[in-house]
Structure formats: C-alpha cells, structure tokens
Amino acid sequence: MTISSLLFRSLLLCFLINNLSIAAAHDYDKYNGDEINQVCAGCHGEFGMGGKEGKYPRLAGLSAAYIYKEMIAFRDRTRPNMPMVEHVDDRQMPNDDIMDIAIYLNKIKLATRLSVVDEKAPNFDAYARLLEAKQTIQIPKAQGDIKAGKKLYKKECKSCHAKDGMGNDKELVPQLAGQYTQYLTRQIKLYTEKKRSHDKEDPEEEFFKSFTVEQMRDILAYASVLDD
C-alpha cells in the first residue's frame, strides 16, 4: 500500500470517528430538519425525491453520514457546485444544522410503486393517495443491455456500492439504487473531466475511462433497475 493510500485511509478514519462523535453527541432536532428541508425542497422535492428527470438528485434515504460529508465538501468548495454554496455557507448553516437535515433526509423512505387500491371504494381517500404518490419514486429503465450491465456491475462496482446498489455507510459510499440515471451520468462526466474525484485514495485514477461508451451505458441501464 502506498504512502498516499495510507494517508487517505488515516484521514478517512479520522473523519469517520469525528463524524460518529458528532452524530452521537448531536441532539437531533426533527423540526429544524423539516424547516431546513423547506428550502431544499425548492430543488430536491418535498420528500427529497429529486426531480426534473435527474437534474436534481434524490436525497431521501441516503446515508446521513454521506449527506453530511458532501454538504461539508460543498461548503469547503472541495466539491465545486455554485448553486449549493449559498445554502451551506458557514454563516447560514452551521454543522448542527447540516447534521439535522442529513438525518432528516436519511429518515425519509420512498416507495418504488404505489399500493393497489380500489379508487371506486366508498372509503377511498384521494388526499392520502396523492401523498403516497408524492413519496413514490420509480427510476425509468435506461437504455442498454441490462444483462451485460449486471455482469460489469458485479465485477467493477459491487465491492463498493454493494450487490443491491445500496452503498456502504461505513465507507461513505453512496447508494446507486433509486438514483436518477441523468444525475449519475453527469457525475461520471465530472469524474472523467477530473472536476470531481471518484477515488479519494487515488485522485488521479481514471476508472471510468477503462469502459467503452456501450459498457458504461449498460452499467447505468442495470443501475436503473436496481430498485425494482
């Protein structure tokens, strides 16, 4: 293992320990999280479901530790994203607020399909149905060879993002299942252009350049059905 790899693992361990300490000591304020989410909802939706076909990513259900880490990265400008800067500026959103919204979003669970009901039944509740629909997200099946994508995913992605695409909370690896294909495609472009680091342990790695356009399309096609 290289010195840079050891240094990265040491820094990651320090972050995790510090993050766990913050989380353990943090007195979660659900109402503060809800209030902050009203601002987030302008782009990411009332229930963190994202929108505009993936222009804004789904946040609901993501690891609280991952959301916290990324919001700190936005604030520190280590993950460039100008629209996010004003929302996570130190004066507007201290660490406690970031932890509150991270936990709040993590606790939102989205269904992947509507329940079966009889809309003609006398006790049918139209409002409850509307609310359920708002909390249901189904990622459209992306174009590509799903079977080929599954093989590639198992070989190249499963070890970090897990077999079911739910990520790894301990390693702060985000889930891919239930995330918009358009958003994932945009992040891959940022990785290949070195505008975002895919592997903090090896910032210069060119993981995605090892795939053909067709292979990447197939992996994304498989990712789009991981939550089915």
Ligand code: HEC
Given for the second form:
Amino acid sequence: MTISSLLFRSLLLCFLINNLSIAAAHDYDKYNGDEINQVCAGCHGEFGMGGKEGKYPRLAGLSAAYIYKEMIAFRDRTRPNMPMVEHVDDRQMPNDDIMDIAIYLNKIKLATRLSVVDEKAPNFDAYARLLEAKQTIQIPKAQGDIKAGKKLYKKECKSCHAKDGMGNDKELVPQLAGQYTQYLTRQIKLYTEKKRSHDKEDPEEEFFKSFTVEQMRDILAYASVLDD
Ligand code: HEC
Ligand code: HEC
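What I would like now is the form predicted together with heme C, since the data block earlier showed the form predicted alone; can you produce it?
After this comes the whole thing, all chains and molecules, with the earlier chain placed first.
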C-alpha cells in the first residue's frame, strides 16, 4: 500500500467515524482552495461547472472525499487522465492541497435553472446575468427511452447511486445526476475496457458488459433528467 493510499484510508476513516464533513479531518484553507482552483478552472471552469459537452466533467458539488480519491487515482495512474497528470504529482500538489481543492469544489453549489428576469428592464445587469449563467447547469435531456431507463436504473444503479442520482458520499459513490451525459458515456466505456475500475473490490467485474448499448443509453437518458 502506498503512503498516499494509506493516508487516504486513515482520513477516510476519520470521515466515516465521526460522520462530519471531510473538513473536520483537515484544517481547510479556503484561500488555498481558491488559488488552486485557478489551475483547474482552465479546463473545468471557474465555478467547476465543466464544459465542452462533457469533455471536462462538472466538479462543483461533488463529494469532497470522492474528488480526493480520484485525484489520488490520477496521480497513481490507476485512473488514466493525461491532461491532469502534470497537475497532481506529489510536488505540484501535496495531499493537503488536494484536500483544500476537494472541499472548495464541494462547496460550490450550482443552480439548475436561471432566474426569470426582464432583459429589457432599465436596471438589467448583463455582467451579473453572465455570472449567474456560469453557475447554472441543466443537463440537456439525452436521447433514449427514459421510461425503460428509469426501470433499469432503479433495478441496477439506485442501490448505490441513490434514487435521486446524487450518489452516496460515505461509500464514495459519485452523483450521476447533473453530470454531462457524454462524460458518463465515456466513463462506462473506460470501465468496460477495464481502464478504470468501477468496483475496487472486484476489478475483474463485467457489470457494464451485461447491458446492451441501447439499455445503457436509456439509463443515461434517465440520469440526464434527474436534475430537472
Ligand atoms: C488540462 C485540463 C485539465 C485541468 C487543468 C484539470 N483537469 Fe480535471 N479533468 C480533465 C479531464 C479531461 C477530465 C476527464 C477525464 C476522463 O474523461 O476520464 C478530468 C476529470 C477530473 C475529475 C474526475 C471527475 C469525476 O466525476 O470522476 C476530477 C475530480 C478532476 N478532474 C479534478 C481536477 C482538479 C481539482 C483540477 C485542478 C487542480 C483539475 N481537475 C484540473 C482535465 C483537466
Ligand atoms: C455496488 C454499487 C454500485 C452500483 C450498483 C453502481 N455503481 Fe456506478 N459507481 C459506483 C462507485 C463506487 C463508483 C466510483 C468508482 C470509481 O472510483 O471509479 C461509481 C462510478 C460510476 C460512474 C463514473 C462517474 C464519474 O463521475 O466519473 C458511472 C458513469 C457509473 N458509476 C454508472 C453506473 C450505472 C449506470 C449503474 C447501473 C447500471 C451503476 N453505476 C451501478 C458504485 C456503483
């Protein structure tokens, strides 16, 4: 076991035992988080909203423990991510920095719809509107049979990713709701090709292979409307 995974496990244990926020196990430095975010923003956007149609996933609001775990996986190269490797090596980003950015991103809450305003009103503030738009994401309804997807989701995914698609922080299960469909589709492919592991306990699992392309499309179509 590497030191980083050992450290992660002990931090995770603190996190699980007192069931407080991960911030309790770490002296959170918001200013450091904000500074690190300038680097992440180049790809994931200044509010962690991701973009380029899911080339860059949304990070805002994801569980801090999950973000932390994935960053360590990028560093250890157990999860492939060439664009990020240079940003996560030990010297560039010690574990304390990863904690700060993970908590920082978790605390960003994005809205799912824009408020109704009259753009012709004399006091309309275009800059404020732009900022609001950047902090709003609504995943477009993806192609597929939502009803069939819902049925499959309930049977096969809900137990871990939760009824509302928001995942399970304690079990480090990420949210599928509010995440870009194209990004999720790409991850399923990585899992199927065993380039990423969906179940650490059972890396040889063939879970996603048991679904047809249409079934998975339907499940992700359902996931795309969970944030409506
Ligand atoms: C050069 C572009 C780039 C930069 C800079 C970058 N990322 Fe990423 N990041 C990516 C890409 C691309 C992916 C998606 C990889 C994939 O599709 O598997 C990703 C994925 C992630 C994920 C996985 C999300 C999930 O749902 O599993 C996390 C967490 C993440 N990045 C955190 C960060 C943080 C924190 C920073 C700043 C320290 C950062 N990234 C900087 C390109 C970047
Ligand atoms: C036994 C619990 C469990 C079940 C059931 C499950 N998942 Fe997951 N899922 C996880 C965990 C844990 C992760 C994080 C794994 C990792 O670190 O790569 C994950 C990650 C994912 C991701 C990557 C998300 C991201 O942000 O990168 C996708 C996509 C996904 N699951 C889809 C599904 C779908 C679709 C189903 C149902 C067909 C499903 N999962 C069923 C536990 C589960």
